[in-house]
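First comes one chain, alone, set out as structure tokens in the form predicted alone.
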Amino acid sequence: MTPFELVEPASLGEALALLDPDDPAVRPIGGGTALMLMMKAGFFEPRRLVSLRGLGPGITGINEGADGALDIGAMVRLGQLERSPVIRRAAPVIAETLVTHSNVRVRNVATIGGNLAHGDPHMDLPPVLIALGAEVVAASPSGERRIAVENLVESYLETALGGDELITSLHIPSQRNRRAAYIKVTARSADDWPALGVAVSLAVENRAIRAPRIAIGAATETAMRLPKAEAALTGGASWRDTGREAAAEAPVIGDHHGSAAYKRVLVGVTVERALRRALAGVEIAG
């Protein structure tokens, strides 16, 4: 690796001041699990890394509001989320997803903010967070703004974040009275990168499905919702027909995990299975 400057600011304001929106060689670093691999491989040569480890409790907590909404600091490690009693109670699908996200060594170092800011489509959490309606809070010298997770990643390793912005927290609205599930398909072991990830979240009222959110990742350029499949499900389509609608709607791409044709078949099957898992034990009219 080429030499670089590592700075460790003590406050968020100081960290933001150390970033340079006009210099892509200046980057923040949280856990560094992805960034260090890119540096070792020579894909990224930083001039300055701004460590976020010393920014204090404002970005390291997991807080649940009275309504069940969650606010998670950007420096919370994935392993903390996996083991958190708050997460297991308020949004158990997150903890369940993380059990097979990479390996325990990575989860004990990687942070939720870094995971999302990296912008890699082959991740488990983005479709889950999209299905839950999550937003990130991003801070810059000019103030804060909220970005829906479904709008955060614009293309491969490219996000909507400015060069002088940092993700400071993740907000997840209350999931009370909703059911959710995530299923990943891998080409090798269960903790491998997903060839496809499907997340669903929905409510059931009077034996009818309400406000479904269906999201996929890994098989598309970015994680995304499938609104046509959601509309079909709301309109009374069977789980199998909803899966078929999702397969037709998704702009699937092929890669070393499988061809586009193979992944399109996977989308249909996996959406159906995710719906069955989310609705296990629930009686639905029809």
The other form holds:
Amino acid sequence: MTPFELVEPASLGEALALLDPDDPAVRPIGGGTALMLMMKAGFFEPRRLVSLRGLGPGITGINEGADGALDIGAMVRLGQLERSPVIRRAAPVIAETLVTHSNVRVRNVATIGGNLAHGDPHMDLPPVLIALGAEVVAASPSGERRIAVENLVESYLETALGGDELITSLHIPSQRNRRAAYIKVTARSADDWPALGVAVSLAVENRAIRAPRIAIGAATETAMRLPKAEAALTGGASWRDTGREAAAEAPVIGDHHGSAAYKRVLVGVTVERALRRALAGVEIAG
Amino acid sequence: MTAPSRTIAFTLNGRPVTAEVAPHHTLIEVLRDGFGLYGARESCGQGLCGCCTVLLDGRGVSSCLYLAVFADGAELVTVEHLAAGGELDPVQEAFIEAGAFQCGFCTPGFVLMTKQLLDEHPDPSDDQIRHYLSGNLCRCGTYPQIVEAVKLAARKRGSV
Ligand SMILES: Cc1cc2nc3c(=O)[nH]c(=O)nc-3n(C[C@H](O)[C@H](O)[C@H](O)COP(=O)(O)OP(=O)(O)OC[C@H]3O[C@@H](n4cnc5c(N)ncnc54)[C@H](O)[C@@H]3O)c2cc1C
Ligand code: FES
Ligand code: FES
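Could you output the structure for the form predicted in complex with the partner chain, given that the previous block was the form predicted alone?
Next comes the full complex, and the chain you just saw is listed first.
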């Protein structure tokens, strides 16, 4: 790797001041797992990395509000999320997703902030967090704002974050009375990067499906919701027909894990399976 | 550009040490070049194979993907430490007794990941064993013996 400067600010204000919106060679660093791969490949040569390790407890905690909403600091490690009793109870789909995410060593180091800011479309958590309706809290010198995870990534490795903006936490609304499932499809080993990821989240009231959210990752330019499939499901479509709608609607692209035609077939089948998993043991009218 | 090096202090295999490192140095470079510890090897260099595994505050990390400066203040254990008292660790004994290696290149990584596994799950299921070790590759293909070795190690540790 080429030499660079590494700074370790002790406060958020200091960290923001050390970023430089005009210089793409200045980046924040969380766990560094994604950055290190890019630096070792010579794909990224930083001038300065701003470490977020010293920013204190506000950025390293997992908190559950009285209403069941979760606030997760940006420097929380993926392994910490996986093992957290709060996450396992309040949003178990996250812990289930992490089991086949990369490997134990990567999860021991990678942070949720770095995971979301990386902007690689081939990732497992973004569709899950989109299905859960999560938002990131982002801070910049001009203040704080919330960005829905579905609007965070704009294109390959490009996010809506400004060059002097940091993710400070992730907010997940209460999942009480909701059920969710994630299915990862891989072309090689079970813990490989996904060829497709499908996440669904929904409520069941009076034996009817309410407010479903269906999101896919790793098969489109960015992880995204599939609103037509969601509307079909709310309108009473079968799981199979909802899957068909999803396959017709999704702007699928191919990559080295599979062609667009193959992935389109996978979308249909996997949406149906994800709905079946989320609704296992639940009776639905019709 | 030359980046200034800095002094980091950490515990290495039970003893407090300091090292002069530049920000772009990886942990494995410092362990091998600075401390002559060759048990961790850089093989894939991408976090995939586990040959470079070390324990940082009790948990496995890929030292090929870890900035050395981030080890400041940490407690680090490499495979060299396991038999420091002159006796093999139960996990090492189990790997030998189960014949869980051929060339041995991958073994330090598997042994250290097994330590994290058994610390967190003293009596692991087959699924847990496969899950914790899925990020370690053995080119000699001794996987069945490795799974047996982990179970043997769990029994050895349980009976101590
Ligand atoms: C071997 C291996 C296997 C993998 N397998 C999978 C897999 O199966 N599925 C999957 O989904 N992913 C996989 N990944 C990717 C992994 O999820 C990411 O590398 C990791 O989540 C990035 O987190 P980090 O903290 O290490 O990020 P870093 O490398 O620190 O940062 C990543 C990006 O985010 C920026 N950043 C970091 N923190 C912040 C912040 N708080 N605010 C704003 N920007 C920030 C950085 O500048 C950089 O652009 C794998 C990675 C490896 C190395
Ligand atoms: S060399 Fe580090 S994981 Fe392969
Ligand atoms: S024993 Fe040779 S690589 Fe595992």
